[in-house]
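This document starts with one chain, in the form predicted on its own, laid out as structure tokens.
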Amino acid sequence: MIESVEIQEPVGLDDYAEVVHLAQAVHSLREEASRLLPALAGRKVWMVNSTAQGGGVAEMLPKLVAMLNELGVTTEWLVMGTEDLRFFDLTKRLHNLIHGAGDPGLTDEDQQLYAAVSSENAAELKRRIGPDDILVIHDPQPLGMGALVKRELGIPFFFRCHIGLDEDSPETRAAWSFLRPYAELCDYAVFSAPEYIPAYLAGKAGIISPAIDPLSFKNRELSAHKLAGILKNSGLASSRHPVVPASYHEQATRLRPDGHFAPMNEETEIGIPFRPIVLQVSRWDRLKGYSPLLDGFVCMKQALVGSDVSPRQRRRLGNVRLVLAGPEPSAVADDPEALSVLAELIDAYRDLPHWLQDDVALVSLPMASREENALMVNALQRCSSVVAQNSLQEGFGLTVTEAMWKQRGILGSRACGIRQQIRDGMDGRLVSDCENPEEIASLLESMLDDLPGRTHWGQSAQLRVHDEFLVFTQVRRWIETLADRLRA
């Protein structure tokens, strides 16, 4: 059940070369190209992961083929699948557990199904590859699959893993142990951070951080009425002044007290663009740290009743609003726990005094279609005084990425992956303990109440995303790799 996923990318290197910020970058990646291309002549590479929606990987992958392509280098996408819907049970599993979560007790009932599955997927996919083809495996989902493919025909084969966890622990154990006869068998292994790498492969690793692209509807500017029309559209506030723009197909719901999804201004309006917002947009994954962050925007809110301090900042206090955004669940494919994950949260949002409920809002994005997605999201940042990202754990957080490009306050959890973008209180601000409410709303009220802090953070932030994780610094490292190790 592999999909081959067909890429249109409206926008290239000449486009990213008219931007004046960008244009060095763009030259440099060309030139480093030129370089390396011949190690790869004649060879087509395949990128393979689980899902062609939802998650960081897949919002990469396009700009990252696409760019590949036009350099020179022939690459291809696909997508793994199979009928058999305990696969992705046991994915997520193996997800949390390399995240430090989960029960370790894997069984050998499930490295059949692992083993299955893998061969189903590799059966088809050999018949697409050639002998001089090279494969690039995205996350344990599709790395069974890899393995076989490389047993049987001998072609170069990559492991780009997106996640890790920065300490050892049982349940990290049994993943990679697990994993182990399957991820041996690459030549080399990519991750995104150097505590990620497990140690039998640390002797064949490298890192290549993920990135973002600056011209994509998730990240590009937005003007005054750009950013209008899209609020409009998307359902995320409302104006009787009329746009150019159609409304969108599908638009953004928000939950009610009575438990359903419905229009996001249809009682209540949350005062987008207004009211000053703390915004948390990702995956609905208990790994994600939503409901402590709740529980702590909850905290912040109920200590400024009867509390001492100024009006200006009691006004700010009093209008601040939280949006707990993410993509339609059903429309994950490899996340089965989205939909219980956003269960907990519906619980514990209807469980809010009803003055609480009007400032919270919890709002599902459809997926339908991914280019009004992206500008739903980008919107949201932009619109945002504060972007959170409270992650337990997190392999790296493009969402992250993404508030620093747009310049925004950023709060974090220490999670490793966050901590290798963010330098707290220099591009945001850091949370000790992401499961700590008191210590959230502490965090999250002296944010909002420091305007030049945010300003001088967002600045620091932009440029340092300019620096490291943008796709152009992504491509240059991937043709790097991939030459190098070829060469060797």
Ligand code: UDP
Second form
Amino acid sequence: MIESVEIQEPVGLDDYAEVVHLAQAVHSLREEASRLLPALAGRKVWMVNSTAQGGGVAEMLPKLVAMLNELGVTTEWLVMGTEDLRFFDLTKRLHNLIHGAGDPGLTDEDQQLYAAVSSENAAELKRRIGPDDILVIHDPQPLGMGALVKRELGIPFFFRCHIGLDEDSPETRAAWSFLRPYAELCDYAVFSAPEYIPAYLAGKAGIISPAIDPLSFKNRELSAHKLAGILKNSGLASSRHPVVPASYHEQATRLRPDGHFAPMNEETEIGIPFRPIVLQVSRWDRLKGYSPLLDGFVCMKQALVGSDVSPRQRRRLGNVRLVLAGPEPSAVADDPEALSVLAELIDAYRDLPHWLQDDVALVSLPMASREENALMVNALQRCSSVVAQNSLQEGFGLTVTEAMWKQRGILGSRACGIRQQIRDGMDGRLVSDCENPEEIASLLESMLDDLPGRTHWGQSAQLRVHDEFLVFTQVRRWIETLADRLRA
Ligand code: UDP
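Now show the form predicted in complex with the ligand, given that the preceding structure was the form predicted on its own.
Next comes the full complex, this chain leading.
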């Protein structure tokens, strides 16, 4: 089952070029593209992944595809699928194994299932692809299909793997040997960090960093007026004053002590944008480290009683609230792992003493409208003093990039993807042990107390994103990679 995804990107390169701090990046991209375009003339690039919505890859693809087209590289986005749901259980297992988790016992039956769905999709894909086209396969789900098409048509075949682990373990080895017969057929592989490249692909693999779109709903600048409108329309803050845009389709809700999510009112609202906020926004995934972050925040709050801090810091630590935000439960209803992580967090919240429940907000963000969801994430990030990403593991971590671009003080873990972005003490701070609540508490407290530090890290972080992790750099590297390999 292959479906074509139509992309509507109303914002084009001319729009970016009009923004003073983006103009130079657009100019260099255009120059580089026109230099390299002859190598790609007459070829069409097919980008294939396994979902049109949800997660970092589907977040990035529309812009990448739209920009390549605008620069003259004809590109289409396809999504593979199957009715055999066991396939996605298997690829979810492979995904987890590549991250070092799960049972490494993959069977012949698993191989047969993967081969069968790959060949069913390959038969369909082949009919769309011309002899001069280029295939770019994103992540392990469509890798088998891509390899089979490569074997038959002999076209250039790139494997873009967005996941990885900076460790070699029985789990990672099981997944990478399972995929080896397919991955080895690629002409070139692209990873997000050098640590992720499996040994058998060394020598024909390189790095392209994921990237964000500075004018997207999630990352565009928000005037104070717009920000106030989003907070009110989404229910993240209340006000008796009217705002011009219509109320959102659905409101953000906050966990109540009875274990249910409910819209916020004057009594239960979080205090955005008045209070200092520590935010983590992610999927409800154990590897995102929500639970130790919550413990760290609680530890910091409890240590305040009887501690010797300046009156200003005492007020700050007294007022600060932790927001743990993620997709509404109904949007993850088919993901038992997400539901169990959320259920554990709900239990942990319910076990907190009453005075701490006020200072912790588990927030469910509606997913029905991608635009509204993105604006909520944007507003939450901008209203935070510290954005945390306490991931036990992280392939890259677009939430970190998003917060860096917004000049936030970032508390990250040392997960490989986060280390690619944040240099500790330069662009933010990295906790050594993200499962140690005392350490999280002490770093968080010192960051909250250090406004000059947060300002400095934020400025450096934004500059780093400008140079390395904006979509212009990503598109340029893709064009360079494709052109280089075609010449090779
Ligand atoms: N995200 C979102 N709404 C949510 C939770 C997450 O839009 O309720 C976004 C987040 O802003 C980021 C993406 O989902 O753009 C997650 O990408 P990341 O690379 O951080 O992690 P992944 O989910 O791919 O592991």
